[in-house]
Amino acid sequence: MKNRRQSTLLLLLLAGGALCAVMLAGALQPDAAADFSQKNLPPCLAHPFGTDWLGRDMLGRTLAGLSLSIRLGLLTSAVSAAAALALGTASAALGGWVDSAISWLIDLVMGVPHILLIMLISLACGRGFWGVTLGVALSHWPALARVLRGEALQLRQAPYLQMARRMGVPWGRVLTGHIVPHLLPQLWAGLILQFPHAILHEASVTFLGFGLPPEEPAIGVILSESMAYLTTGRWWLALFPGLTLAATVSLFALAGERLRLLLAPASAQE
């Protein structure tokens, strides 16, 4: 019988393999060309996800859109995690007014709904890929920063670190040699948990018209366009892209949650 550590490793490998497969398939997809002789076809062997009102294959469009969302999610999650690590460790290391300022900034950003903040930043940056990327990245770091700050503050009081400081070891060496390595498990778990949130929020903002432009093969664009055709019975235009997005988000949310439980001291040996 496999324990939690083995099953979590298998789940992470499965999630990573699925991510790489979707990204590769999306990157290899040719540009969707209109073919009016094939328009509005329901799912069939030639077109498993059907075709749209222009005759474009929905499976190819879905893979291309999901690949774009995954790339954006990876980029924004990495930027958010790096910002959370930098601010969390700086808050614990410097203390005083720096800690107060960072804590105030965390509370300020967490007080604004994510979707609203992403839309505002995206509009301020001209929308598009980089506007959405900045919006998602600058709105998802506070929760992880708060966790890392608390861990770093607790670790700072450890006797061996107190002794190192009294012996004159510089703070930079203490941070890189002791505090940051101790925070890496929480950082990795937070990074994986942020990834599905980033994808979902990007798709939501794009669906509302404040994210990626219509010419991009994004899942949010596909779902937004399909709304005008659902009343005509073309259910496949929204069903399959929505299911692939939900499956991707659920898979990585489950992987991140299992990794978080694995890293928790109370359940690490289960």
Second form
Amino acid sequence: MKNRRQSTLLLLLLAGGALCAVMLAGALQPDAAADFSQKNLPPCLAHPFGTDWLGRDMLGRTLAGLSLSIRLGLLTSAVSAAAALALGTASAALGGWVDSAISWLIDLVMGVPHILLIMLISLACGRGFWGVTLGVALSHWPALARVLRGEALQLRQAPYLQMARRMGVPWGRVLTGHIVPHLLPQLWAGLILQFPHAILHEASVTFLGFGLPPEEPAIGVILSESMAYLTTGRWWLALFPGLTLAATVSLFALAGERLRLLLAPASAQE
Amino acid sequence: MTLEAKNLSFSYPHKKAVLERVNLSLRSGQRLGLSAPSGRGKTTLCRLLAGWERPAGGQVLLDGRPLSQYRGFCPVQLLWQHPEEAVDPLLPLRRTLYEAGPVDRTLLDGLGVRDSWLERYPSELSGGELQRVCVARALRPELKFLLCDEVSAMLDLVTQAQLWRFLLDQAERQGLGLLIVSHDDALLFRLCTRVLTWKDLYM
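What about the form predicted in complex with its partner chain, after the form predicted on its own?
Time for the whole complex; same chain goes first.
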């Protein structure tokens, strides 16, 4: 490895590649078929993660569940990051009562526990994929919005922005040409660091029964079903899906951290 | 044309007033020097005169009209003391220079701005080089008054002399009014048609 920047980039690419591979593998494989001759098998060569009480291959189900989680995580993070960028910059650029209103909204959403908010929104939207997506997307933007608002407020005072304004550059171009480019490093890192939250929260509401329906191969569904079988000694039903979920989440966290190291001004030159 | 400050007052939030009922008048073609010790509010006065801040009291008038009524390129421009803060660090200098419109080629040649500088980012140029780009950017045909706030403090003597010779020539050619702010009284007496001290602003 030549230098830290390259090794950081390599780790980032590896983490990204692993996540893409899981997402594609889960999305492209056929639905796991029930096969009663193969039910309740502990992990073996043909079924590395074992099989469940209907004889379905647990590796396939886990991959499908993770794939769904990653897609849901991507969608919700993108939506909440876009909301955070729009609200954060609007708050800083317009100031006055707009800023007060947006700050109040940030405090309000941050004041309600995430999991409760997701459950409420998900229930109100009729559960299912869209219920969970909306719930997670609408509850995860405030932290990032607050960071971006702070950054944009600080930028507003920068002499080069004043200079551009006095040179007659219109507000819209100051916003897109000067303010947004300075916010992008925070935005990308924030976006990726939101995946793990989004995925874990989706799995938790689904586990609690307020999220995705039982017929979806979601990790939360797999985990909550397997609870019933843990006491009968079928440990593999919960262990492997749980471990892979933890691994996926840490991969996202790792990727986000590497990206931050690459983009943040203080460490970008190392 | 005349640039006037009338009974100008200003204070930063939760602080004692920096300026209280300050008066100043600058005509086209005039080169006014302002000398005062550090921390008196020279830069604040320049920011107000260039329209960067709103005064708490009083007015900044350009030919009798409040400066805030002028739209687009402001005829009063401030040359910032720290040129590295006056250009966006994420943009190559070409973008910064031409951001508000075309710049006269002869200005760039006169200032000795090289084409290769314009491909670089601000962190890759020295303060003096950046200051020359900032001067070129400000000297548009619509410019009437140029406020120079310690613009040459970071330059070596030869470069200082070159910059001032160019600015004085250009001011003559365009009929600009200059406000030159500095600690350096010798410099002010050399350059200006009239030199004010801080006390004179309260007359």
